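Next comes just one chain, in structure tokens: the form predicted alone.
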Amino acid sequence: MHTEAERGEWPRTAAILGAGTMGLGVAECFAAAGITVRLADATPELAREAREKLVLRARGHAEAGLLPEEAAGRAEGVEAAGGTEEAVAGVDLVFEAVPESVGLKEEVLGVCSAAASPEAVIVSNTSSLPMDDLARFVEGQGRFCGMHWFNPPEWTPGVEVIPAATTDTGTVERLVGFLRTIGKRPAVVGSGPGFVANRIQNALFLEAVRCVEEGLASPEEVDEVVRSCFGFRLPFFGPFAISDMAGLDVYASVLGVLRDGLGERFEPPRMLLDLVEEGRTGTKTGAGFLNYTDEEQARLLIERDRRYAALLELLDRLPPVGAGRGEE
């Protein structure tokens, strides 16, 4: 988490609407960065209880050495609002994090967009609902945008920024810039079902379940394969860079075997086959999904090896988590 000294001028004030796991985590991030935060929930009593949880949570992070004492102490300044209108009055940024119910979001977004300043940016932390549908509930749709954080929000760097068709470009740029100043890694994505992260994550999950159902491995063994094989590379490289380094011709061949054995869900995509036919098979040819100069090829591979070695050393120092294995 980044602190006040590292953050830009905007926003100075924010309202968090919905004090569940995501709302509290985002509130802690904002407060640690020096933003004045108001927290609202379904009732004033729940908001006050959530504020106390937030203070304890920040203290625990400080005691664990995860957060500077000064930054953790800023959670004490978070205000528990008496309701949505009180929370959003005069703030720069409204962060809606209520449950994934279109009816509830319609109610909350309608109330907050009417009560907030016309200049306030309003974001929804929905993980799947279409932005264009939610934008209809907001007065001044150009200031509305999706902002999908991931659990735990204090430590997960990625945030999906999802504009609606009516979102102003300036709103997107302001949010992306702000997120970067508090240490996040925003990506602007389209408003398709599940956006990008949940679409890919759930595709992996479905295949993991199928591997267990078909008797290939136990859940524990699947988790080990994912985290220590291809998952080991994912903190540093995404699927396109990884496939380029492996060779797109290799990927096309493997997908052909999977398609023959498991069906059309593994049909090699036309985009991949076209690249292979063009001779763009990855880093070994200087081009695949991405382009590489000779210098970039050499630097990429040595940097890859350096990062993997550092991660392996870190993992070797950490005790096993033990979840699902009967360990404490």
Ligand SMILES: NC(=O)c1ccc[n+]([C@@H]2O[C@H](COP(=O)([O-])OP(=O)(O)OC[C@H]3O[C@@H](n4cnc5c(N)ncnc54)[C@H](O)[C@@H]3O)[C@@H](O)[C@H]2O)c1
Second form
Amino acid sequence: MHTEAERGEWPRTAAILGAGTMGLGVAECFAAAGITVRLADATPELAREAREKLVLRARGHAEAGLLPEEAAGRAEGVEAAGGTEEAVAGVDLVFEAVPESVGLKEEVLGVCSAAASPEAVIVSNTSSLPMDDLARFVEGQGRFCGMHWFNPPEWTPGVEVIPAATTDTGTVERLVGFLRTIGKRPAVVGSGPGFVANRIQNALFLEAVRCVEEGLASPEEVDEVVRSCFGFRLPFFGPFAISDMAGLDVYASVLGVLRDGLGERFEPPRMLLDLVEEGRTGTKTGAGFLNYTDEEQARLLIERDRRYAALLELLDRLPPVGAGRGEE
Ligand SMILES: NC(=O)c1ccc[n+]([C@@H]2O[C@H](COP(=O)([O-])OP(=O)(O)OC[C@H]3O[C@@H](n4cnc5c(N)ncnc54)[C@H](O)[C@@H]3O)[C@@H](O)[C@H]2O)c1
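Here we have the form predicted alone; I need the corresponding form predicted in complex with the named molecule.
Complete assembly follows, chain above in first position.
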């Protein structure tokens, strides 16, 4: 988590509406970065309890050596508000993280946008609700945007920024700039079902469940394959960089076999076939989904290997935790 010294000027103050799994983690992250935070939950009592949990959580992170004492201590300054209106009064940024129900989001976004300053930016952490539907509940739609964090929010760097059709460009730029100053890695994505991350994550999950259902492997074995085979690369490379390195012609052939065996969900996409037909088969030809300069092409493999060697060392030091692995 980044601390105040590394942070920009905006926002100085933020309201978190819904202090549950996500809201509390984001509150800790904001507070650690020196932002003045107010929490609201369904009742004032729940907001007070959430504040206590937040203080304990930040202290736990400090005790584990994961957060400097001073940054963790800022959680003590987080205020529990009596309700939505009190929480948003005068703040620069409103972060909505109430449960994933359209009715609840409508109520909370309506109340908070009426009560907040007209300059306040309002974001929703929705995982799946279409941003244009939510924008309709907000007064001053240009300042409303999706900002989808991932659990645990204090540590996961990626955040999807999802503009609605009515979101001002300035709002998007401001949010992206802010997220970078607190050490996050924002990506601006469109508002299709599941946005980008949940769509891809769930495609993976569906195939994992099917592998178990069909008796190919146990859940433990599937987890090991995902984590240790292709998943091993994912901290450094996404699917386009990985397929470019493997060869897009190889991917097209493999997908053909999968389509014949498993059906049309594996049909090789036109975009992939076009690249192969154009001879853009990846790093070996200097271009695939991505373009590579001669220098990048020359350095890519050794830089890749440097990262994989470092990751192997980290895995030796901190082996996976969880079921059957002796988690403490
Ligand atoms: N849990 C995840 O991994 C995750 C990840 C990304 C996004 N999200 C999204 O974030 C949002 C919150 O999810 P969560 O997992 O933190 O839920 P949660 O149930 O842990 O927390 C929601 C909080 O909102 C409070 N709440 C209920 N009604 C309220 C109201 N009227 N005003 C203020 N607070 C109210 C609840 O008491 C609770 O503390 C959802 O939109 C969810 O889809 C969740």
